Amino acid sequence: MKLRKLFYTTLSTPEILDFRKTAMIYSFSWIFDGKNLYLVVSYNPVTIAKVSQIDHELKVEAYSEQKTITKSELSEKIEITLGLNEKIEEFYEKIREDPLLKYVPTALRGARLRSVDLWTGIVTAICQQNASFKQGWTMLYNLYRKTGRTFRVENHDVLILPTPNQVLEIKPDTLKECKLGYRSQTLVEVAKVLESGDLEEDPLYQDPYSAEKILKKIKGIGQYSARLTLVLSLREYALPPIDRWTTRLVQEAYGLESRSFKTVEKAIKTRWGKWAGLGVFFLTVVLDAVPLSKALLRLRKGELKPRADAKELTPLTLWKKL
């Protein structure tokens, strides 16, 4: 379906913005296309915002089955979806000297996490359990790409995931041809509550404690999945996803006796404070997600900026590659 264009906006950016880096972190060629950013800001009228840079400005146009959005409405969740009112100077300051992250601020500098609905962040995250980089980007992929929507915008063509009641109508074959394994299951579950009503959002937005425990209510969703969903989602930083991949760095980095995860959680909130979330994510992205072996060795030899040009795929590479 072609969309229509509603109409165009304007918005200022922050003195610390790296557009094309945070637009092409952790996307897929529909996302970005080296030179436009696509965002779904809406899926009931579908509408998506075609964003790109013009000198110190973000040009954002509207495209949408029917006219429901506002300029101050749409520039509002750009401005979340991007995260432009984020100091990501003070995120700076607490990592300037970190064994980890040190090299976030000048090889990274003005990339920013973009966020993404909640519905989409749950998906991800379900991608992302037990799974290697490019295994969980790879489930991603084939959910879009198998049962995804397409909408055009231009000549450019946008695939968004199917919503929590068209998943429910998906037949089992076509799930189990996205290879997620026992996930299937889990994203069927999570489904299934945020089509009954039955997520409590509001506090959601309130305590991450709270949401933490809300969203491990639902049936496969732990505390990593719950605590990944409210980083992308909700751009909550207090509790950081941590797996046994960050385990095993963190350990590594700050010679920690114990690989607990209170050990090491706590090792993270000391080091990088109510940024801890956002750190984790920018982990993955200087490590280009290698598996544990390969980034382990990269950091005992100190190689802890991201390969833009690399040929595998990281996350500064998924645009080129799925």
The other form holds:
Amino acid sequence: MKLRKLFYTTLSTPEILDFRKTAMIYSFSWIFDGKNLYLVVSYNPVTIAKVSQIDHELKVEAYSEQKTITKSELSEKIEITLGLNEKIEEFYEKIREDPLLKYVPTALRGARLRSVDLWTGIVTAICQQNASFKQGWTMLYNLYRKTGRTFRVENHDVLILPTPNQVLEIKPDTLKECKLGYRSQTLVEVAKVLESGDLEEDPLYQDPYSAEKILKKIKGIGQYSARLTLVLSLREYALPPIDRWTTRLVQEAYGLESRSFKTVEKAIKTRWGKWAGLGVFFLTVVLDAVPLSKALLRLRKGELKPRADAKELTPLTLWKKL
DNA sequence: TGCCAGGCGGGGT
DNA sequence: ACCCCGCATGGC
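Having seen the form predicted alone, I'd like the form predicted together with the DNA now, please.
What follows is the entire complex, opening with the chain shown before.
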């Protein structure tokens, strides 16, 4: 399906913005092509923004099945998606000397988190459960490729995930081909909940504690997945998603006696404050999301910058590989 | 082969 | 409250 161009607008950028890195991090090839970032702005009607940087502005072109969005609505959407209004210098101030994140303000200066919609966020989190980074991103890739829909923006194909309703229609064999294993049941659970309209979205946007509680009601969504979803889709950083990987790295870096959840959470909140969730996100980027044993070796050697030359699959090279 | 990986829920204390 | 186990699947 080819989308029609509606209009374009421009957006002024904050002083600290590295558009290229922001666009690259954890993006598949259909999201970033090396120059343009393709963002799903709406599912109904499907509307995609093509974003590129020209001098000190962002050029934002809207493509859609139907004209319903206005220039100001689009601008606001892009600002939120790219976190252009976040005072990232406050975060940098907190982590300037941090044993885990000290290179974020330099090596990744201006990189922001590219947020996604709630549904895409939950699906992403499910794929990260009890699997390596590589396996998790392969699962998500399979879902897009085998069950997603393609929309053409000029000469570029943009994939979007099936809607919850569409997930419930996928044949079991097709879902199995995506290699989610037992996680596919959770995917179906989430699709059912979103489709039923039972998910109370309002409290999700009010305080993070009730948001976490609401998401955890879904069978298969625990604390980690709930919090990761909040980070990825609502830019809610107060509650850090803590997994085995983060736990061990934080324990080692800060010399914690215990690696209990409470101890690790407290250490993270103390160091990174209200930016805790963003800190966990960037921790995976600076360590190229390598498996735990390798990550620990890198920490001991002080190799806490992402490898620019990486030939492997990393958060920064995903767009070239998948 | 066997074990582990950005978890999770259920059943045992 | 905790502790422990099984759960698909792929990679080593």
